[in-house]
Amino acid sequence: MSSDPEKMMSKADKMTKLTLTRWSADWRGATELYEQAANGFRAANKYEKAKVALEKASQGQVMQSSPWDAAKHMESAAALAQKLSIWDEVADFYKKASELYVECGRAQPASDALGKAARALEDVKPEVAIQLYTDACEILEEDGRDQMAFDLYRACASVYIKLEKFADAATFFLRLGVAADKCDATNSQCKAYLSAIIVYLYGHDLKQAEKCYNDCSQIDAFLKSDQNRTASRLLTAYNEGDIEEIKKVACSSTVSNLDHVIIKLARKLPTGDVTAVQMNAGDDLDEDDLT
């Protein structure tokens, strides 16, 4: 048999028709060849002619009832659109792999392929990498392996935090934390809860901040750890306008022990002017209510 892979595309793009002679589609015969020509064309760097014939491929596989196979097809295009800098085949293809994999009843691979699909989108589609996130989160939520997911959720907060979008990146944090008390991560929650309350000091909005710290101390094991104190020190210094103290409490050891975008979050507090903050705090007094 020929070499060739664009014969062998050819060949085997007419087993796959039906003719006058040809009642019935040999789709296990035309999906060898078409796994065949896309590692000759991959050998041969065409890779856009690489990712057709892996498409068909696939669809050979979904043809012969094997959507394991399939899709692992799928992700190997979407892994070539993807060096061939075609974003939106890479979020459809990933994105049809994980179903595929869900088709499987296998909830890891298919989150797995969203993840990829996000992680390759951070930078050129950031909107569409944070629905991948979640969707991503989401399968493995409904297939109760939230600890599986904790890596998305931080991934997720981070490209909320490039665009700006701190209240949705706290949210994250927030459900990360959830996730965590579901497994018992008592560390990863706490650590996801003065995330939160960072991000929220970051993008200005003390009030949140402090709803936070008090609706996450409800929690007990929030209540007791080394982040709940850390929290507390840094309102108290906000409430205080005590920049220094401020200062002094992002660099202690708690915060060094975060995610490292929430590191350079909070070395750079704080942000705006704090004496407004007290401002503020003092505008809630009724100067003629002197008793």
Second form
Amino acid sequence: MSSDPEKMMSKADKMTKLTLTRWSADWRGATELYEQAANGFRAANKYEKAKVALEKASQGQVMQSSPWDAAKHMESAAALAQKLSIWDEVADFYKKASELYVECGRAQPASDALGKAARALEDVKPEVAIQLYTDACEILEEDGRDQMAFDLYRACASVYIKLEKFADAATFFLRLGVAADKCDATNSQCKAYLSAIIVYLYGHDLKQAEKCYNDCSQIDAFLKSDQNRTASRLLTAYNEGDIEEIKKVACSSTVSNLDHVIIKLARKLPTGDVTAVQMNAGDDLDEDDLT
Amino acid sequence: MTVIDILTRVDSICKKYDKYDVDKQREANISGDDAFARLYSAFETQIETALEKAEIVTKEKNRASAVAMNAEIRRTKARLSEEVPKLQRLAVKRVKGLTTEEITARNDLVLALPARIEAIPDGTAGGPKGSNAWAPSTTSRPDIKFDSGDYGRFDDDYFQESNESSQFRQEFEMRKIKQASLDMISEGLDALKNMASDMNEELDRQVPLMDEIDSKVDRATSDLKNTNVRLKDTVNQLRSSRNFCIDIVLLCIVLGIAAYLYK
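For the form predicted in complex with its partner chain instead of the form predicted on its own, what are the coordinates?
Every chain and every other molecule in the complex is listed next, the one we just looked at coming first.
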């Protein structure tokens, strides 16, 4: 075995090409050579070449019908692409790895791969990240492991909040609530609903927040919880335009136990919406109105 | 004279002198349509109850209830003073069946009312200047009412702490401190509760994973056991046959030849 990765690469390439002398590709040998070449390149900090070697190694594994190893190689390739900041490839490699994991029948690593991809792309390509998060959540839900999806939902919602798409963020929190409901995780469920209400309020959408609150009150678990009380206090404070009360509720311990992104929103709540007080002046019923 | 005669005579005499019966007149007035008379009689009854209460207050030993009753009396007085202008207006109205003399009499009654209301003792030491100062002000500014009497009449007795009130103050301070520490405890408990429920959910999440690990490890151990048994069989086979001894003998011969060759 030559220690020069380049030589190994060329040798492995030759092994896989079909020529007159070679009628069937020797994938086993080739894969081994590719793996060794990749290690060599990595040690030499030649990440681009290492990435290519890993890609080819992964393909070799696929040919050998071992999707698990193939997926592992793909993930390493994607990590290298992340280091090189080639974002399209990052997404592609992770997606391929995830598909291979699904082939193995292992949903958790599949969604983990997509989660890693989404986290890598959060800052650079948030829409792609959101898509990846959604796919990861779906994979887990299909497999019936909703509990693992909580973190992914939360991460996705925080990406939406960063993009200032509050309605979508709130929708994700509600989906979190549904997932939590399936696994009887009442605490997470109530926290998710409270977070959704806060997000709506931050988005200046009092009507939606109230509708959301009414919907959530139908659920027993939420009705009996601390979060319910906090939500009702917040909404009544909003209805009365009482800024002091809003601030007090935002600093209460129930809100401080939520996700830190939501805590930041809650602290900013009254100042994020100056029209709250004025909006409610019109809600007062006319005293002479006898209906 | 027979009894019946006496009765009829008494009846006729009573009827003759009915108009001098004050109580009956009052009742007649009340049942009549005269709003003024009704209101005035209501006033009278309220003033009388207030006076009775004042009597009880002077005899009352418990300061808290004395204070409460004084407050009641003050409130009643305020209410009555509010109603006085209404009464005045009614007094001036011309009601049929009343002579002008009676109307002026009514006016006088109404004017005398504020003085009578003020005169009801309510725990604040009264002074003569109070009533004069009030009479015009109640009529000119009916919106502004004060429960207690004149300000400025806070004599020593007013601010003096009795034993009970200083005890109340101490208790209040202690309760405030207790409340603050209870608040801190409640915050700590909230944090603990939240952490505990998160731990609970995390453990719930780990349970299926542990089950998977369990089954996989079981499979691995059974595989290992199988392999061990097979290995044991193979080794036993090797040992039981002669090959072992033959191997050793041959090895010795080869070593001997080699040694001979290299010697």
